Structure formats: structure tokens, C-alpha cells
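In the form predicted alone, a lone chain appears below as C-alpha cells.
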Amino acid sequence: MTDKKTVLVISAHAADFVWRCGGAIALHQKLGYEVTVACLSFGERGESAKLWKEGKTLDEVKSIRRKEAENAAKALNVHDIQCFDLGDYPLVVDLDAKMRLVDLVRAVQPNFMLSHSKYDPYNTDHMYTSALALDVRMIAQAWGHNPGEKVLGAPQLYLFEPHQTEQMGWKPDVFLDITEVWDQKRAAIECMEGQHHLWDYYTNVAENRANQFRRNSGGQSGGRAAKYAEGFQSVFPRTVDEL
């Protein structure tokens, strides 16, 4: 690992990083981390219904979604956003694109990574991206892959919250207080004009997770008065010196 603190987010579609970990991005940027977001697609086919109903062409939809993602990244103070433009519904990552993502992992050397839940029957692009995140993490750790490059250490992979948690087998074991950066996250949410129907939904999710943060940080006996939070599920055991 480098001395620089870094984070890598692997997002299937242009808006996923906003809804699901925008607060974590803004907060860690504020804490001195450099957060890189890899958007594998713009969600142009499957997550842009409003734009299609307006009669937009494919190129127009992609251009609009790119701009929305870039504006949201700016609102969150993202260090770097890279758009792979691989298409969606289905998202297909060939070997060249996978190796490009491995190169990014090695270049960033993240202290931790964020991506999707392992299972999502409503959107298989999401669970495909989760498997891909594990795959590129593994390859980036291999001494025999491009010998001479700095190999990856063992960053935690946090799975951010899917849309319908009960159907996904996703169980949060980490709650992050994002109250101090909520205004940034809400501003980023409002950049995603093609999915206006999700703005209040993900505001409600953040409020509900804050309730759970308060309960698990001490409850009525002195829990932190978080107003907005995000939940995550860790893939690997966490090594600690204190509980």
C-alpha cells in the first residue's frame, strides 16, 4: 500500500455510486482520501427510461448520462471518475476491459473498495459487477500478473446497499454516519435528473440507516445523533487491535 490514502468505487451504471455510497465518497474525500470512481456503463439502456420516453437517441442518452455522472462526481468532490462505456442490459466486460480495470486497481492501490451486492435478481448487471470487483482484486494481487508492477495488498471490499435488500441477501455490518456531508450527497442525487423517482427514496434510505446507526452506536444511552447514514456489508474479515 502507498502512503497516500485511496478508495476505489466500481459502479455498474452512472448513478449507482451516487445512490449507494455518495456519502462515503464525500466523507472520505473530506478526510483526505483520494476517491476514484470507475463507471462501467452509463446505464443508457436500462436505467434511462425518462430519456427514452422523451425520444432521445442512444448517443444523446449516453451523453446526458455522462454529464449527470460527472456533475454528481463534482458535487461529491470525487478525485477521479473514469467512464468505461461498456454498455448495459447486459453489461459485458471482455478481457481487455477487465485488464484495464486491473490496471486501475493497481494504479489506485486502494485502502478499500466499494461495489455492489453479490446477488441482485432485479438487475444482473449489479451482481456481475460485484463478481468482477472480486476478480480484478484477485488479479491485481498476483505477483505473476505483469511482473515488476506494484501488487495490490488486501483491501476490504464493502458491498453497498442494493435497492431491495430483503431480496438480495445483503446484510449490513457497517454503518457510516454521513450527516456532515449529506448536503453534498443530496446535491449529487439531484444531478441524476433521468431518475428523479429515486431522489426521495434514497433520502429515506439514508434516514432509516441513521436510525440504525443511532441504535447501534449506543441507543438511548448515548448514541451519536446521526441524521443520515449509509450501510455496507464487508466481504473479508476485518483485522483489529481493539473492539
Given for the second form:
6 protein chains.
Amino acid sequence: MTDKKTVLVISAHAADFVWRCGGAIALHQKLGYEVTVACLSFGERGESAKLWKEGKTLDEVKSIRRKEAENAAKALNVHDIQCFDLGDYPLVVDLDAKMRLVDLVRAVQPNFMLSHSKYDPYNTDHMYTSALALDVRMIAQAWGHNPGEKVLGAPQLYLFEPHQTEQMGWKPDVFLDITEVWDQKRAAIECMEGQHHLWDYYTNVAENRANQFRRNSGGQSGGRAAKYAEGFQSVFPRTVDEL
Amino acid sequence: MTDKKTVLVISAHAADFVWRCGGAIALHQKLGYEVTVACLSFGERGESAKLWKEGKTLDEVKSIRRKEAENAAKALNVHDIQCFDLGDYPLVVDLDAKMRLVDLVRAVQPNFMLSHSKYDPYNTDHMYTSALALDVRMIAQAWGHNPGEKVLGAPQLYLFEPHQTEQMGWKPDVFLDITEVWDQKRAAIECMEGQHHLWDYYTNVAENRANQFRRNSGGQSGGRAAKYAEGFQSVFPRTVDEL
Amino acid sequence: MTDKKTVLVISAHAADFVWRCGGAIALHQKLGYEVTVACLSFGERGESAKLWKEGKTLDEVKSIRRKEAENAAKALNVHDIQCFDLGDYPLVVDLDAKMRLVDLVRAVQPNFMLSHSKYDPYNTDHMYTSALALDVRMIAQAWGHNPGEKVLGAPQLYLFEPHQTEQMGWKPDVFLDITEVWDQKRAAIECMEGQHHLWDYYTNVAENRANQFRRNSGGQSGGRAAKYAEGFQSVFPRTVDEL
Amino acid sequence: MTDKKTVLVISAHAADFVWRCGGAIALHQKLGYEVTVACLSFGERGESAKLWKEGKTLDEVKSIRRKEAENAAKALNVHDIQCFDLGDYPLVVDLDAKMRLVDLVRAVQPNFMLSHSKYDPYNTDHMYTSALALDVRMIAQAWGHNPGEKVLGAPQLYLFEPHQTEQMGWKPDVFLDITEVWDQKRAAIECMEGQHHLWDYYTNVAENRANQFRRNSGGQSGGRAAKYAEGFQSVFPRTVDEL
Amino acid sequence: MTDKKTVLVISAHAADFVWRCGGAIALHQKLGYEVTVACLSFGERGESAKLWKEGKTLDEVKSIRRKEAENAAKALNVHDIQCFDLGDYPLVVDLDAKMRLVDLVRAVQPNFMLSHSKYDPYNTDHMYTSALALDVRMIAQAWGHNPGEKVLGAPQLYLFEPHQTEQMGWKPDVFLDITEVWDQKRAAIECMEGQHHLWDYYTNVAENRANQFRRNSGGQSGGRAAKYAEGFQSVFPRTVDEL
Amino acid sequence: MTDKKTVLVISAHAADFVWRCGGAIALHQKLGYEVTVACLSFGERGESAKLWKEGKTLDEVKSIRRKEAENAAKALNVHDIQCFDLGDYPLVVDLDAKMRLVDLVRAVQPNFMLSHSKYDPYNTDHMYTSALALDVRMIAQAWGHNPGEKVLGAPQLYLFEPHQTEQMGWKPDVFLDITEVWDQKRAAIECMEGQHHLWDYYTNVAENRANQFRRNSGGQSGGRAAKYAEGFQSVFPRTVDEL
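Other form of same protein, the form predicted together with a further copy of the same chain, not the form predicted alone:
Below, the chain from earlier opens the complete complex, with every other chain and molecule after it.
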């Protein structure tokens, strides 16, 4: 087990961790954290339209998407990426897969976790993954689960930004300045060759979240000049010594 | 204007700042902040039943309640307490009073503000005060309001704990460890001689919020041993460099 | 002051108390309560289209609407009806009018109160009246308001059924069987000669709420055979000795 | 089948029924109800940290926790306690187990049911149990489920108090005075030897809920002097003959 | 595959499509759409009390309910009705059944879909069906699901009216005038011989929704004289060229 | 009175109508509507930081902002712009000003209205304007308000996009394709010389709403290739003849 601080990202499909928290990943690696990404599927069926239009087979699609995810992970300097290969649309997580994910949580001992929004009528894989994140966090906290292993504390679960935030009832309560790692995030985004239509979308998102960062850090009277930012919604309350 | 960090508490009635954020006040004074408390009324009509039962006059009640509030402020080491004397039940805030409060916000330039929950069907003075806090924050941010004065940045507004939290739709997202200043908070509480029935109530609250602090900081696997805590709900998102 | 149990209805316009809680009024009168209705306006401008189309003057409209309200009150066996004549569309309640209403609350000392839904984008008179009901309840509870008068306890505030319930976010948590007073309610409804289009509407409502009464009292396995019912949303929690 | 009124409690883990509705249980037994408690698991993995730290085996933990639950049930004078032993963290309820629970609902024919809050991000066992309670209630109401058995009516489902109420979106709408059975509840609480940190927590809760009972039953103007209370959230509307 | 516009209704039990969207079905058939109804179960256990009281067997009940559903479908001029016969109370949808439903969605290629409200504490079959509708919509949109088949676009999912709308948190955002097909809907309703208690209920609903149609289309100043209407809640935003 | 269809925009500050619905304005003008914009203030105090930093006087600021608004209106081909000059930060709308706005609603007889989001903790001028829009709509619908005037029907009220949508609880339910008028909107945006920091922000918004337009109109399977779009939240249900 590492002495470093750690982060665990639980991503339903191969590319989710890139669009939604690529900046947070790169930044925390830079800050000395070790970030592990769990990709539950490759998004092979539901998020690879371009490849299917080209007539690729399932194995080819999965292989290409895996490669893209690994390249993106590299661009973000991810410490470890774990592909669970559970299938997508629908993502089916049986008890066995759930317990493998608990094992990973126990192994990583994350200081905080990142996953999907609580609700997503467009993409139920996302919302079931968010529920799953709560399940595995709870199991990893149980002293009677694999007694002898280090028990999980109470890491925050941050819900990263979904597509069409308002439709998901997602409300960010924290903005993270990712200006200094933006080039890495953009590079990771560009690894997703089949989803060109989202490159500029998430660049616009990053710019606009930076506007909101500036506004919430003081606006024209002291706000900080962030150029790119990401937003997150916390599930649990924080515990502090100073407000 | 001070070089110190500052806090502004907007309290509808004389005692609200004691029950609801007395710990935060004492703690931040200890941390070097200067905390200013604005009491919009003395709670003379609505929160002084004991005195009225004793047959006191309005002036007597106000004078006694002012004294209690000042004593409590002293116990908490409050930097400055400002009594607006606007009357209560109902609290009536006209445009003039609102502007006096804006002047105070401008003068204090708070790093963060504290006020009431957004909704309170038991006590509409509370919820109108919460709305007022947003109004004055906005006006103080306007470059065209008293041009030349220092314009307000974007201080967080924390909503402190109401009585019967669930009925108010209040949900804390941050717990503050007030163990080291608990004695001061209890002393301030005991200045409120007419509201004996609330002394133990808010002591119980502080103990139970500490339990929740322990749970959210790691529980049995690394949680911190807070004995007393306070909870707050943030209105605005935070801006950070690390999650 | 009466020894009987009492009820206070706060109705924005002349007819609201009929459609929305006429059954509750007649039933509680029958049960020995004394029910007082406060009509803040006659609904003269906004709910008297038929009379305006006929070319009536404002005074005529008010006089006719007052008569209708009084007739309806009689049909329901209302103990007392108080017309505040504050004007409608918009209903303007200044501090003076608010205090007159507090006086009435103090005089009636209601065991429970009835008023409008919390939200109503179609009819803001309604939602401001609901907020007003909370204000006056609070003031009437203050020991320092007109010291010497009997202080109000903690009567429940029931929000009666608005038109288009779902748009108002109104959710009933109690259904009242009004079968035995239905004829009175229908008679009161028929006093509202200018609003014929609502007679059958609220008859349908009463029938369907009875269906829901049957369902919630046991359905096909023990449900009670109510034929007409009304629904209400409670603002405050109940206090009981048995669940 | 009994002629007495009955209650069914559905408790995810062994101790939940004690902290969350021990008072309601003891009180209703005293009132002549027969209360049955269904414990879906012993909380062996997730809520027995102390025993695991002592090096106990799974069987030992379960046996000790079962004993504690039975002792607590005795202290509360529970009519019947049924341990389903389905495992916890995660609690897995397959169709077979669900049908066993339906059988119990049919056998008990509860006048009302008690279970967990609808949402619980800390403890998903709890929220799945709440969903399960709705499932089994529905199935037990079906005339075609085991035709010939007595069909369930429409018992209220009360959601008892979770830990950290605000985080669960739980809002009590009824407070029950448990003063006269408090000694029994405290005795039952003290049967839970491994969870000492919660004894005072739930004692504080009971005291503060009593304060809210007093407030909502009239406050300083007629409120009843409850010393201990419990709060509950109703899922379904009530059906009444008087408001 | 048809050139016509198409609709897919996903109905948990045999009769749901009649009460809740029978008017929409008949109207869109008249407008030239082809409407397919998927009945996941016959409502044999949970919604056939009358037949069970008469001593019918399961097979008899299913056969009678199927007949009623087919008759109702005929009355509404339904293009196609597909009975999945998955059982009810509880409705159990395994992966295989889900995929059969996806096949149907792919075959129908609906311009819009209709299903149940998101939440239903009385009838969890309903709410699981609503979640299922989102699942199958998502899967049918995946280019990698049965590559070569026509991929689904982005049909609106309308949630039709549940019983006790307010308890379900259901809020209609569109009213459809069904006056010209009302006779067909009433005829279909009367096919449901075992649920007589709902005939007038849903007739009242249709009349009152028409009142709301009139109100929202202009009221006394230009509103359209609809006599019967149905309400629906949209899950997804609309895309338009004119507001 | 015009025979054309009409629109009324109620904008708290001078520039709001540009950022938030400039596309809708230009597009509906092109479609033959006459669009009237009511600017309640010039945003002189709160949204003109740049001018104040340059040392302009209040009159100068107002004059410059008026000019900008008029230029923007020209770029959008606005039919009529009405400046109410009520002051901002805070915007104070007395009964007289409210009635002047009612007069305008009556004169315009809008087919639909556009205004601010229901909630805005950053800018309470916005949320009070939204409440005001409901008030004036209601008054304009009253047959007894200025009898003889044409009474308002039931125009939809669309809430246009606020800054930081998620913090406002704003959820768009309709996306409008503004591609063909984008150049006009951008030109209008560039009239706002003091708010350069928002030019790209709202360009990004328009691009991303277009992405959502494409997704909701069919995505990769039939979605329409909008390049710029705006989102709106409807307050009232629609009434239709076809879903």
C-alpha cells in the first residue's frame, strides 16, 4: 500500500473519466496523489457509433476503445487504470463484479472518490454506477468484510459533471481550477477519436466553469483568473476546522 | 479597515447567533478573525415569553435582552455587535434599514457571512432575514453602489442551524469542530436566562453534530474525536485548488 | 371567548373557502366547532368575469360577490364570516391589515387553520395569502404582542386544495370524509352563480378524493365507503400518543 | 390470527429497530398492540466493528448480535422477533426472501408498518429495505397472491428516524410521546454493547424530539410536557373524520 | 417497417394503457399513427380482485384479463398489442425480457413513447416499469446493440397519469384534447369489467383535465372548449423552431 | 393593436434580454412576431463595473447602458423597447410601477412571455422580476382590471437561461434552434461593451445548447444539425392536439 494520498474514479464507460474529471485526475497526480481509474465497460456498444458505422466487430470496438482509454489515461498521467469489461447498454453488475470493485476500493484506500450523477434518464448505466459507488463504499467500510484488511474510512464521493446537467438534477458545489493541467486534459480528450462532437463541447464546459470559478472566488472584486475549471457535487458533508 | 479576516453574522433576534453559530464565532475569533454580529431585533416580542409573564414593559424587555445579547457576545469574544432594533414578530426591514445593513457589509468586508435557513414556517422573521442577507450581499457587490467604497467580493453565505432542521429543508454540508471553544459557547448560552428550555437542546445538538463529524471524518477507521460541533449549509459553490 | 373548539379559514377571495374546504367547514360545525372565515377580498376583479361582461360596476360586483359569499357561508353553517375588503388582483396586505388579521387569530384562538397552497404561479394572491397565514400565526404566538391577550398555541395549518394541484406542488397528506355534509357543500357551491364552470369541477374533485379515501383506508380489503372527500396538506408535524 | 391490533417493523440490521423506533414498539405493546419485528440481518459485517476488532468469527458475531437483538426485543416487550439472516453489507434480498417477508406481512396483518428512510447514501442496505417494504406491502395487497389468505388492507408505512436525518431527506410529520416507556427504550439501547457511541446519541435525539413535541403541541401556550419522543415520516395520506 | 409515424406504450398491467392514455392512443391512430401497446403483465394477481373473489383460477384470470385488454385495444383501434406475460405483484423483468422489449422498441421505432410515473409507493410495478422504459430506450439507441438494425433516435417519453398524482410527484406539462375520441376511450374503459370503481374516476379525471386544458389555452379569454383531456409529463426537453 | 403575433420580454437589467433570449427575439421577429422588451432598469449600479471604474457618473452610466441596450435591440430587430428606469441593486418595484407593466402586458397581448429564473441567490433582482412577471400576468387576466380593455389570455411564461443554471434550480424543457439568427445575437452581444467577459461565455452556451438540441432531436440517428441554440423552462403546461 502506498504512503501517498490516493483517488479512485469509477467510470461507467471508457471515456467518462476523461470528459468529466480529466482535469481533476491530472491535477491530483501533479499534487502527488495516485489516481486509479476503474472503467466498468469500454462503452463499446453505446458510445462507439463511429466504429460501428465503419463495420467493426465487437472485439475490434472493445480493443480500439480500450486503447483510447489507455492513451487518455497516459495523457492524464493516471497511476492505474482497471478495465472491468462488464459490458454496456446495459451495464450489468452482478454481486461478483461488485465485490471485485470492493476489493479495489480496499486496495486503493482512496482519500476521495469520483463517479456519476445520481440521476440520468438518458443513460441509466451512469446512474446505476453512481448507486454502485455508494454500495461499494459502504461494503468497504464494514469491519466484517474480509476481516484483517484495512477498513475504508469515509472518503468524499464527488459526482462529476454529466452531459446536460440540469436534466440530471446535478448541482455543483465545488469548482476546481484545472488551468495548469488543461493541456493534458485536452490531449486526453483528443484520444477519443470516435467522439469528435464532444471535444469542443467539453472545452466550452471547462471555459464556462472557469468563468463561474472567477465569479465565486470574488468576481470583479478579487476573483481568481482561472481559465479552465471543473465542477463537482459532493454527496457527503465536509468536516473542517475553519469555515 | 482591518487587515484581519472578518466574518459577518446576520441574526434576526438577539439570541440566534448564540444557539446557531456561537461556536463558529468563538473559534474564528480564536483563529484571528474579527467577527461582527448584526442583531436585527432583540427578539423582544416573540422570544422573551418569560419576561412578559413577569409583567415587564417593552422597554424593559428590550433592555434585558440587549444586555443578554451583549453578555453572550462577550463570552464569545465577538469583535463588534450592532443592534438594529427593527422590531420583531414581525421583523420589518424597510429600504432604509436594508441600506444600513449594506453599509455594514461594506464596512466589514466579510470573508464569509452567516445567517438563517432559507425556509422557516414557524418563524418567518428567520426566512425573511435569510432573503435579506442575499439582497445586501448583492447590493454590496455593485460597483455603482456608493462608488468609491471598496466593493464586496463573493463571500460564502453559510446558513446556520435552525430549530427543527427537517421542517426547514435545511441540510448541512459542512461540520465545524468547536470542541476547543465549547466552554465559551455554553457560557454564552447561559446568558440567555429566559430561554432555559433551549440550553440542553443546543448542547444535545452540539454533541450529536460531533458524532456526525466523527462519522464523516472517517468513523471507526480514522474519524477525528470531536466532542462538539456545529453544522452549516453553504449557499454558494466553493472554489478550490485541490479536492 | 367560546368554550368550543374553533377553526379559522383564511381565504384570499370570496369563493375560495367554498371550493376548497366547504366540506371541512360544514363538518366541523356539525362536530361542534365554531368556524370563522376571513375573506381577504371579494375576488371582485379577478374572479367575477361574468359580472364584468354584464357591465356591472366595481361596487355592484363587490356587493354581489359579498352576498354570494354570505349565502355560501350560511349554507355551510359558518359561525362567522369577516370580509377584509383588501382588494384583489393584486391582493395588497399592508402592515395594518396584517395586524387586523392577527387580532382575529387571537380572538378566535383556532384549534387549526386553513389556507392556500404554498405556491401558485396562476394566482399569486393565493400564495401570498399562504405566506401571510404563517406570518400572522407567528405574531399571534408572541407573548409580547399585545401583552395580556391570550397567546396562540400551535394550531396546525392545513393547506386546502388548489386548482391544478400538481402545478402548485401541493400534496395532500390527509383526506377528510365529507359525505354527510356533501349536500351542504354542493348548496354552497351553487351560491357562486358566476362560476358555473367550477361546479362540476369541484364535484368531480370530491368524488375522486373519496375514491382515494377508500383506497387509503383499506381499498378492497376494509376501505371505508366514503362518497365525497376533501384533501389537505399539513404544514406542521402532528403530536400523538399512538401511531 | 390475533384479535389485537398489530404492528410490523422491518429492520435492515439487528439494532435498527431499537434506536429508531424502540419507543414506538414499547408504547404500542403497552397500548395492547402485538408488535412483530423482522430483522433482515444481524448487522454482522457492517455494524459490529467492536466484535471484529476483538477477533470474533462470523458465526460468533452473528450469535452475539442475535442475542443482543433478542435481549433488546425483550426489554421492549416485543411480541415476536423474526431473524431472516439474509446477510448485510450488502443485504441481498432475492425473490424467495421477499416472498417470505410477504408471508409474514400476511400473517401479521399490521395496522401499520415501520421501516427505513427512502434515501441513505451512507447505508444502502437501509434504503433498499425501505423500497422492499413498499414491494411486500403491494404484494400482500394482491387478491391473486396466495388466494384464500386474508388480503392486506392499506396500513400506513412510517419511516423511522435515520442517522443524520438531513442527509437522507427524511422529514418527520408526526412526533410520538414515548416518555412513559423511555426506561424500556434506554434498557434496550444498553443491550447493544458494541455500539456504545450511539447510546447517548439516541438519548439526545429522544430529548430533542420531545422539545419539538412540546413546541408543536402548543409551546409555551399549552404544549404538553413530553420528556422523550420519536419522530416518523408517513408515506401515505391519512384518512380521517375530523381534522 | 411502416412509413407511418408510430407510438409505443409500455403498460405494466393489462388495463393501465386504457385509464392513463386511452385517449392519446385513439387520437393518434386517428391522426395516422400506428400505436403499439406492450402489456408486461395481465394485472392478474394485483388488479383483478373481483375475479379472485369469484373463485377463478390463475389461468382463468389471465385469460379473462387478456380478453378485456384485447377488447379495449380494439375499442381504441390499437395497431398492435403485445402481451409479455411476465407476471405481476411483483412484476419481474429479467435481462431476457428486457431484451425482448428492446427488440420491440427497435421494430416499432416510435416517434414517442408512453409509460408510468417515475415514483409510485402504492404500486412498485409501475415505477419499475418507468425505469425499464428508460433502460430499453437507451439500449435501443446503442449502435453496437444488434448492429445492422435501425438505431433508435430520441423519442420523447411521456409519463401518463397515475392514480393519486400528487403522491407520485407526477406533474403534467402537456394536456391533450381527446374530446373527439372520448367515446372510444369510455368504451375501452367499459371493457374493464372487474374495475367498475374506476370507470367514473377516470371520467372525472378526463373532464377535469379538460377544464385545465381550457384554462391553459386561454381561459375565459380565448380558451378552447375541450370537454375531455389527458395530461402527460415529459421526461426530455423538446426541440423546436418556434416557441 | 397589431394583428401580428407578439412576444413580451421582461428583463431586470439592460443586458439580460441579450444574453438570455437574444436568439429567440431575433428569430420570432423573423417569423413575423412583434417582440417588445421591457427593461426594468439599466443595470446601472450592478452590471456596469467597467464604467464605474472609469469614473463615470450615475447619469452617464445610465445613458451609456441605455444606448447599448437600444443598439442591441436594433441588432435583434426588436419591435419596441421600453425602459422603466426603476433602479437596480436593488430593483424596487412599487405598486405604481407594477401597474405600468400591467398596462404594457395589456397593450402587447403577448402570445408568450419571457423572463428570469424563479430562484437566483446571486442576483435577487432577477428572482423578484420572475415573481413580478407572474403578478402582472395575473392582473392582466382579471376582467375587473380596467374593464373594457382586452383581457389577457393565458400566454406561456418561459424562463430564460440564468448564469450558473444549476445554482438557480433552472431546468430547460425546450431548446430553440437559433442558428439562422446567430449573427444577430452575436452582434447584439457585442453591443455590451462593458461586459466583455460574458461574450464568449454566452457563445459557448449557445454552442453547447445546440449540441443538446442535436441530442434531443435524435442524436446520431436523425438529430438535426443545429449550431446555436437557446434553452427555456416553461412555467405552465402546454395544450396540444397531438403529442
